[in-house]
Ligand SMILES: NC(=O)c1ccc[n+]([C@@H]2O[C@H](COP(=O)([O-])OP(=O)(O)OC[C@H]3O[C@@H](n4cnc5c(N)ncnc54)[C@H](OP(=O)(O)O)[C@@H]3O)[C@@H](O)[C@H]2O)c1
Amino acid sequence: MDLQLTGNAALVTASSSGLGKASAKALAREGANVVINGRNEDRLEAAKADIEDVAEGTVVAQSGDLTDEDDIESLVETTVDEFGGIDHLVMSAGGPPSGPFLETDDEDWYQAYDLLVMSVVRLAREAEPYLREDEGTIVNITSRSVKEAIDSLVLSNSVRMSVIGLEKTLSKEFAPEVRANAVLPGPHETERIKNLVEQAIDRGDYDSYEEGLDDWANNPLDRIGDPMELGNTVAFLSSPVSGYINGESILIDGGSTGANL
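Kindly present the structure of this chain alone in the form predicted alone.
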């Protein structure tokens, strides 16, 4: 299926690894010109090279911290300077620290809010005029925790709900020119998951990587997700092919979440 993204301009945050990188790769493979972002410049350059292997468009790497307002302005400016506008904004920001409520202090809460919510607020505000002009799209990468609370993830369970409320609001306030949606991933085989499994092997919790990975595959499909499966969904939601989908939050978790809605 042709997603009709050739020549479009996309800004994908937190895309030097993980689900952000997979989203940038899917967009670039479909012909979009993509600005990728991360804080670690070596990892960012490695991601750029990997994405360029499959890209039909141009890939630009721009380092920056999503909690820094100046860096966010620079990300938007770079995308516009390089490609003449912004058609697609994909916002990812990694995950806050795990832990139960009583072991989470005020600083943890403020840092999580700044990273997960204010980064989306600032990026959407900066990109809004370009998205409107190009009749663009917004896709937020959040977590299945907004549908079903996960043990020891109080920050993700709580703070990410604000992103969904904002996404739903933008889907109305920015319409009809701009569509806004969200994807809610469960576990995918990202570097973070790989590292956690390898650490568990070192502790003696598992005898092999496959055994450790199986513990993350707690869903009806009996497997962990491939990051590109989420990336492909992000590319679809960014494309005209999904043109009547707006204000939705789509679970990508193999059916593990127990919520009916």
Second form
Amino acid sequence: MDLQLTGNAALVTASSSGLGKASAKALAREGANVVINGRNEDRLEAAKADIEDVAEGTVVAQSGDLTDEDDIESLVETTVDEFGGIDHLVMSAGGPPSGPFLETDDEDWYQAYDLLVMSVVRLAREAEPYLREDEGTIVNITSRSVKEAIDSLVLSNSVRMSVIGLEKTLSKEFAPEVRANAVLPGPHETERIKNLVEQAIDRGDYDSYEEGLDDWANNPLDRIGDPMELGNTVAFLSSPVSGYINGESILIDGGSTGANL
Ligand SMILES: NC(=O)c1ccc[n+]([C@@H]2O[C@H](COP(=O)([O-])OP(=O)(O)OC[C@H]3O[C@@H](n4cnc5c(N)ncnc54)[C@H](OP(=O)(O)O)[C@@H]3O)[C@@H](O)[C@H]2O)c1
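With the form predicted alone done, generate the form predicted together with the named molecule in the same format.
Entire complex below, previous chain first.
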């Protein structure tokens, strides 16, 4: 299926690793020109080279911190300067720290809000005129925690609900020109999950990486997700092929979430 993305301009945040990178890769493979982002320059350059291996379009790497308003303005400016507009805004971010409510202090709450919510607020505000002009798309990468609260993830369970409320609002306020959707990942084998498994091995929770990964693969499909499976869904949601999907939140979790809807 031709996703009709050739020559389109995409800004994908937090994309030097993991789910953001997989989304940028899928868009670039389908012919879009892509700006990728992260804070660490070395990781960003490595991701650029990896994406370029499959890219049909141009890949531009720009470092920047999503909690910094100026960096966000600059990311939007770079996308417009390099590619003449913005057709697709895909927003990922780093994950908030894990922990139960009583071990989470005010600073943790404010930092999680800044990273996960204010980054989306600022990116959407800055990109809106370009997205509207190009009849573009927004996809937020959040978590299955918005459907079902996950143990010891109070920040993810709580703060990400705001992103879904915002996405639903944008799907109305930016329509009919712009569509806005979200994907809700369950466990995918990214650097974040690899680090969490390795930390658990160091704590003595598991004997091997495989044993740790098995624990994350507790779903009907009995395996952890491949980041490209999520990236391909992001490319689909960005494509006119999915043109009647708007304001939707799509679980990508192998069926692990118990909620009926
Ligand atoms: N992987 C999963 O199974 C899973 C499941 C549910 C939800 N999620 C959520 O999906 C999101 C992405 O997770 P992931 O697994 O893809 O993580 P990852 O592999 O660790 O990648 C995170 C990316 O975000 C960038 N980043 C982090 N903080 C940033 C900041 N302040 N400004 C700019 N870039 C920043 C990182 O680069 P730098 O560190 O160099 O900045 C990196 O490129 C997170 O919010 C995570 O909680 C993931």
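Here the structure is a predicted model, which is why all the values come from computation and not from measurement. Residue numbers count along the first chain shown, from 1. C-alpha atoms forming the largest set that superposes within 1.5 Å between two forms make up the rigid core.
The Cα shift for residue 54 between the two forms, taken after rigid core superposition, is smaller than 2 angstroms.
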